[in-house]
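Given next, in structure tokens, is a single chain: the form predicted on its own.
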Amino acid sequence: MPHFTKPAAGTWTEAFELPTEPVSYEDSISPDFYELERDAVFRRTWLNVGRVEQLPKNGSYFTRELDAARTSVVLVRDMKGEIQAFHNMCRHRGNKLVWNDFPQHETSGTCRQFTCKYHGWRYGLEGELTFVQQESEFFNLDKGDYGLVPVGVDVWEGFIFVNFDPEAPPLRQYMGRLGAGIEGYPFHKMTQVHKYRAEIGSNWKLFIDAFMEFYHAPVLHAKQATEEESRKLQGYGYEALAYDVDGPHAMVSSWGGMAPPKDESMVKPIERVLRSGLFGVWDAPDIGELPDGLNPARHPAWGEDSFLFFPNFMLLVWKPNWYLTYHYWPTSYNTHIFEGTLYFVPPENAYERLQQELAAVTFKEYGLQDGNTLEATQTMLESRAVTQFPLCDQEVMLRHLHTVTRRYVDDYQQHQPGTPVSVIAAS
């Protein structure tokens, strides 16, 4: 049941039927638990790997390295205009099929066929094997039996997703009520893209934790505001406008998109000159009416909504008519790759470009502060000097994320005979 305003009695945590006692973070520091997550979560859920604009014409392709799912995939728009996805693997000797100078690096481009660098086998854009070097030297080889291995692929609102589970529900069904509530937002109009990528020394869930609560913002990000405003923010603290959950997915609705701010002295001189900053360009472009799923509390101070589509895709829609995406790609139990991407309506002149650039570099500064802090968190969690941690009601989405992840692992173990039993107890 959705909760658009704080419950009259009790707390958000209790309203979502989550426990209130201190929690364990063993699920973020256990190598054994991470190995279970790889199969239980990342090979059984829909993973966003890009947008349709990355495949602008027939023959366009790009690759994604999905270490947590134990594979690499290639996405391609075939000659019929359909988007296809395949394991990035030649059927001859298992070589990675599509790569340039460095096999671990992602790549993109345009082609009419894929050719293996090792022995020259070729594949059409629909995955069919079309050429075998010295085919007569093989024994009863039927090329029809050796096409590329397909991966489940679907598109929601221009976002391309893959899924390795043949029994997975349809993507739109998986996106649920929260996804349905923002369908129709003009994502396709925002094609000016700024992307950041960083290797973070923490568990993937810890970074999601940082971005699904703003309780930390008045303290950690204090120096991003003027000194006087920083003191005010730390005194006020933080309380969200609304929270919501739908199955494995979650949302936090927040004030904070003050663009322009009520008092321009609150912000730094460069922000006043360019009329832009962390919350985006102050003079928002006209993109039409917003979907009903945004600003669910209908609060006049609404600034942005942060949606977490489990497991690792976050979508932030801002009041000044732009949006952000976050992706957290695990590479081990205590490392992951973080991607932050900003999307704007394309600027019409140099001034508008500078406004967007300021928003982008300001976001980068905030992201660096968060990433650095998370590495400090990871190292101390691994010490296990303390094993139980209290969470406040403004950290309710953290409880939800870790609870959902454990449930996926538990369900996987129950349906996989012989799987080692997780040592992580529900908390």
Second form
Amino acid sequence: MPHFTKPAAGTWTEAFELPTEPVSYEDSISPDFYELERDAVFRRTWLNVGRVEQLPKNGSYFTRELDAARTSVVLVRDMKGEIQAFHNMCRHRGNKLVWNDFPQHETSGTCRQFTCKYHGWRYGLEGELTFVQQESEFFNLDKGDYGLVPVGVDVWEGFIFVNFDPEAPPLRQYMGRLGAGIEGYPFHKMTQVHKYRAEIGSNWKLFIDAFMEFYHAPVLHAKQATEEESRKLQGYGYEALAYDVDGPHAMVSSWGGMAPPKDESMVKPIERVLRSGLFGVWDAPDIGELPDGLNPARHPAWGEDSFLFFPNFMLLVWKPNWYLTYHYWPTSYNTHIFEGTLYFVPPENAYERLQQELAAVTFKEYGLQDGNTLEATQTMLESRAVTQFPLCDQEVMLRHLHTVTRRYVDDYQQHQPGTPVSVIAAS
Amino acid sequence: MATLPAAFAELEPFADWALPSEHDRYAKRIASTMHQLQTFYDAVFPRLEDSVDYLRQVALDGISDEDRSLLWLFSSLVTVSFPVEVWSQPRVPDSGASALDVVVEPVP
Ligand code: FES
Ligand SMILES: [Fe+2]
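Give me the form predicted together with the partner chain now, not the form predicted on its own.
The complete assembly is shown below, putting the previous chain first.
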């Protein structure tokens, strides 16, 4: 018996015209499929690499290692205040341009120009080559021909995205109806950042799967609640308030009565004293009206909305007026780097700071459980002892993600004339 | 070594928990026995409970060194509350070798 209304089609899965058959996870255990994904998905979609607050002034920069897209990029705010993105590569002999101590580590800072560590070529912040060591030794070198290679870059609601496809649609168009629905949310006011990072031994999609369904929450995270509360939650199970899909993107809207809870004896002592927990700080800061795209079911018990902007950017907006982002950066077919970042309105006093600390630490305790489960799942999937898996209607977002990914890969293969081998032969 | 505000002098024996990074607070928790965590919790939790009004009037802007130490001490209590109130062990159960490391955090 559903507690919340399902769409007219009867199920969410059928409403989004997705198949209801058991699914294969070959797309998460095949090294060949991953190689295709790198080009078909990660070099053809808008990837969120950060926020504008990370480039506070002219000359601020940061680098991102985008292994899945086969490159490293440098993002910089130029002297005119515009955000630029370049392949992080020197035009002389290909050295990685911006790094500190360890070339594989991301870095950030402020500068007036980029200087290559190898032979000292220098580039302005708009990418122009400004200095060549012993320039007269070169043969008809026109510095105008050797600027840094630009990468498509655009900003949506303060989130900076890059795209390696010169034919990509504009970012705002790409974000679609789900993006438009949350435009105007005061992301810019939530500048207090707690960011966590983990190396996860699973395919990137498996961790998104874990965060796109809450069917697991009453079971896997049972011990996080008091015993009585936990029993109640398991008996109730989990149903979302609503799901939505637009193009490659998707969202799930959830209830959440925990901030503040109806009965304070149901929460842990530290939560009672700090008035905070997994759902955030119970005393929400005033941020005014919420945009229409949040709580689409207009349900009074609404607690949180999770958006997945394809391929790897999740945005979670919580009722107590804070938000969380997840990013999943593949490093191989069965490993990825996970980033979870919490954003709050800056606290004014020590009590508010502790309230936010509790929300952040609670997120970490849950995340540790989720991450470990995944490594075990990946190993078993790779055994191929079982190859077809039934997904329920509360797992519709997973089904959508895997379907969309396979569609991108199919589409790429169809439009790819010849194999990479013939490309090399022709050039 | 951290010095706490005078009203919290009895917590001085736990001042080594006044660590400014979540990374270090978590590492200290993992390296402690349940007995040590319980002792810390039993001493510090009641002081958090009776200091809510005090903490509310400690502005982060221009916070004193003593109040800053107190903030880090209570932050450790947040970290320690999980093993004591929920897990009955220092590590998160079923978390195996997985690690979630803080890479950006506010100071204070
Ligand atoms: S590779 Fe950069 S200056 Fe030579
Ligand atoms: Fe979870």
